[in-house]
Amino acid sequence: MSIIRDTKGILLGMWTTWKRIFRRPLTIQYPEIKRVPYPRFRARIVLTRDPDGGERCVACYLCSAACPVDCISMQSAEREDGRRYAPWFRINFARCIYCGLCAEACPTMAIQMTPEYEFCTRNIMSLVYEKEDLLIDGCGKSPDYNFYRHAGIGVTQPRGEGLNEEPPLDMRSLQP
Amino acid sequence: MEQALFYILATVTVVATILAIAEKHPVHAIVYLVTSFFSLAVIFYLLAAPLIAMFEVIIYAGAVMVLFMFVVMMLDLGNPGEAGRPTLRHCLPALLLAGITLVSLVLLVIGRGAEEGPDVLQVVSIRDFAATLFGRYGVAIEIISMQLLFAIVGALYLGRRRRP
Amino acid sequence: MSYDLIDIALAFGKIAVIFMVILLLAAYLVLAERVLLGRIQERFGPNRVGPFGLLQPIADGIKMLVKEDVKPAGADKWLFYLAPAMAAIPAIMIVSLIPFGAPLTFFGRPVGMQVVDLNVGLLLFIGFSSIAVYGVALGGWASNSKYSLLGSVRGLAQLISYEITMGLSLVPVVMLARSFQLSEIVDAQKTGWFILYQPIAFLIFLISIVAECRRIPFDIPEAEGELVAGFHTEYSGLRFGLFFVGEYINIIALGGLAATFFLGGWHGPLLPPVLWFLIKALAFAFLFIWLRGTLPRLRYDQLMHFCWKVLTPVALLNILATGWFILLVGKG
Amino acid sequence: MIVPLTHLLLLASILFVLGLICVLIWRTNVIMLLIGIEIMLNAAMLVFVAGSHRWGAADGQIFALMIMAMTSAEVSLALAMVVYLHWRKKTVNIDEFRELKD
């Protein structure tokens, strides 16, 4: 009998919702109670520094290219020793969707996401963050990673002196 | 007081009906007509026929006119340009015929003179109405129900699903 | 029948009190619905304005009053302005028919706790609920918008279909009470509520009034997943508020009528009659909200199929069975 | 009687003539044609109810009820016909349906 089955279905559903009425709501009352996000929560973007204190960013434009809403812009430049850096670096947080693609694209781990999520404001122009606002004094995640120690060939260190790097092979010595 | 109410309602009925006829737009005409039927229902109530008044509201204003409106909306007959707007050529014979009919009716009604019968205060109660309806007019009830049945069958036949 | 000043004053006082109480109840029913729906979905409802959100209806009212009143381009001006009133006024008029307490005595004369006690009250209720269709139909049609038009055409078809089952489910009540007068129907239930004799008619009436209120399992005319908001898509501000308040007054009125027809009206032990009536009427309102929190929306063809092929035959058979019952047992 | 019977009959005849005018003027549009018929039937009902009130008998009201039942049957059939014809010809103009004669 389909009518018995249907009636049972309706009554079962109503019993389920009836039980829910007396449960404690799961909602967290936000301004009074603030939940602590996990350390890997993806919110405000920062630029981190090397363990030595230098900027990590090498202005490779990978984050800007990866950004789906095009909210990251920068300009690249080179110091005298060939080390690349960004004279200005700008993130428009009014457009940012916190997808984390920039942090994943970054080869030097310069651009990282922090759990800080409360920085909304009434003035939309104050959501455009310049390099000075973004740069922090610290390494963020993976604190001992130093890009130029691993891969900055010929710029700040001679060949074969990087971490875990073997000295360059002399091709001639391998010949029979 | 009831007299004043009657004349007000009669005016509303006639004016709303005239507006409904003069309106080019079917939906507006239906709205005017509902007004007219509603005040006619109140007139029926004043004439000690509450049952008929209620059925006037339920069946005429609530069902028949809604059905009209449903058809007008579903077929999108709303634009006034369509479906032959009447010209003066249409209107003249209509007005002529209507004028003749009206004058003759009025003459007939007035010609009967203002003979006023005795003031009948015997009001038909709903019980009397029902007893008469199902007692003396039982055959009429059967005929009407057969007619409704035929209407259902006919509507189903017209609305049946056809092969494309 | 002669009237004097006290009679007229009493009548106007009654109307004013009932009107105020109904408006207040409707406003707080909105709040109760939001809170209860929140609880069913394991969240808080509105709880910011005032203690426990109790001032929320006032805030909503102010918001609706000061909002811009938008008239869409190409809308039929007069019908667009008229339609919300045509939807809300029948709902308020239905309230005036409901007896909500035993007659009291003021200044030495009996005062029925009911605005009017017509001898055709039940029919007048059906008449008003059929007039309420025009608000939906004209509001959607006059908006000059596809979604509104679709909503109003659906609303027309749904409301005239469910009116028939509603009327048919009330016929056994009239047969048992032997009157169209609501006060006599209540009096006839002094010994036993009609829900005991007519459980099937009660169920049909319940389903029909949910459909008449356009509430969730039957909210085809305003299905927000398909038609934005159906017939009141284009309305804003106070006009939308009239549609909205009309819907909630309708819930209270139809709940009160269901209590009057099947649950013995204001009859009940211990508590005062008005309180009993309010408990019964608000229980129906709670049921409406509960249904809204539980059930999904029906499809349009399922809705019409259910009305014409299930409810109407069952209601007709129920009338026939009641007739045989009265003829053989001789009850009533 | 609240008003003389003559006045009721006058109101009824005015309504009837208005319905007649509606039928005659809008004779090409089926919807307005049906509306005119409704107005005329209402005038007839008014006469019946007035007579019932005048002589205190229930028969007039019963005939008004019969008219209503008949009208609802007639209107449902006629509108089903209109929908069918509109589906065939995409118009509600009567002149387009001449071949129904044959």
Partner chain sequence: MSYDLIDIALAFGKIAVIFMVILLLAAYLVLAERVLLGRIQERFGPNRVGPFGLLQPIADGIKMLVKEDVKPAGADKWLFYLAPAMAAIPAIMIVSLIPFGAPLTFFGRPVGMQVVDLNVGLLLFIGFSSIAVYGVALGGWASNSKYSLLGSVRGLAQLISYEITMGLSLVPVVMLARSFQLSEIVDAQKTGWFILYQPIAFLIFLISIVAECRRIPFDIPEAEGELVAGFHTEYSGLRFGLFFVGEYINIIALGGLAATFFLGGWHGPLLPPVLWFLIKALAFAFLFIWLRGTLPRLRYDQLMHFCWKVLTPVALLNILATGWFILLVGKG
The other form holds:
Amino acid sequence: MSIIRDTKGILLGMWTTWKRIFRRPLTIQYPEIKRVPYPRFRARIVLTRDPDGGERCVACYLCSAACPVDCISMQSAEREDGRRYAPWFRINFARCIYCGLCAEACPTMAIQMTPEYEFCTRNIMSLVYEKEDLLIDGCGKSPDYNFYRHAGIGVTQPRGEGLNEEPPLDMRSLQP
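Switch from the form predicted together with its partner chain, shown above, to the form predicted alone and output its structure.
Lone chain follows.
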């Protein structure tokens, strides 16, 4: 019985080959004719803004922790009103494998991936993008989402001045 199965497998493979052998090859002349990527195609990473115009990134480091090639780095800081932000944010696209794990890990939907795939260069240092290069004016794929409104986090007064809230502890006062 294995002879019949093997023969069937060989004939099926040969049929597939002969079926396609007389077709003209599908060649796309790339620089002149550009393919339109699929709607869910992931390529260039951008940082988006919330509907109010502020930055969505809260520098939680989840994107850099999720990145398998460690191409994302940032610094966290806090504004006067208590909200966190990233004073600098850097992605090395020379190392990025465009897996999309950073966009999946981002709780504020700040990191989104666009279908733009043409940003090749011979200078490898020009593939290191700073926050100013990544930040776009729009909201991206989620125009109505605002993290602070959605999560219920609205810092309206300094820390320690809320109802039944103790002031923050100064860690230096605990030192001997």
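Basically, rigid core = biggest C-alpha set you can superpose within 1.5 Å across the two forms. Residue numbers count along the first chain shown, from 1. Given the structure is predicted, the values throughout are model-derived calculations rather than measurements.
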{"query": "CA of I28, rigid core aligned, shift of 2 Å or more between the two forms", "finding": "yes"}
{"query": "Shift of K141 between the two forms at or above 2 Å (CA, core fit)", "finding": "no"}
{"query": "After superposing on the core, C-alpha shift for W18 between the two forms in angstrom", "finding": "4.3"}
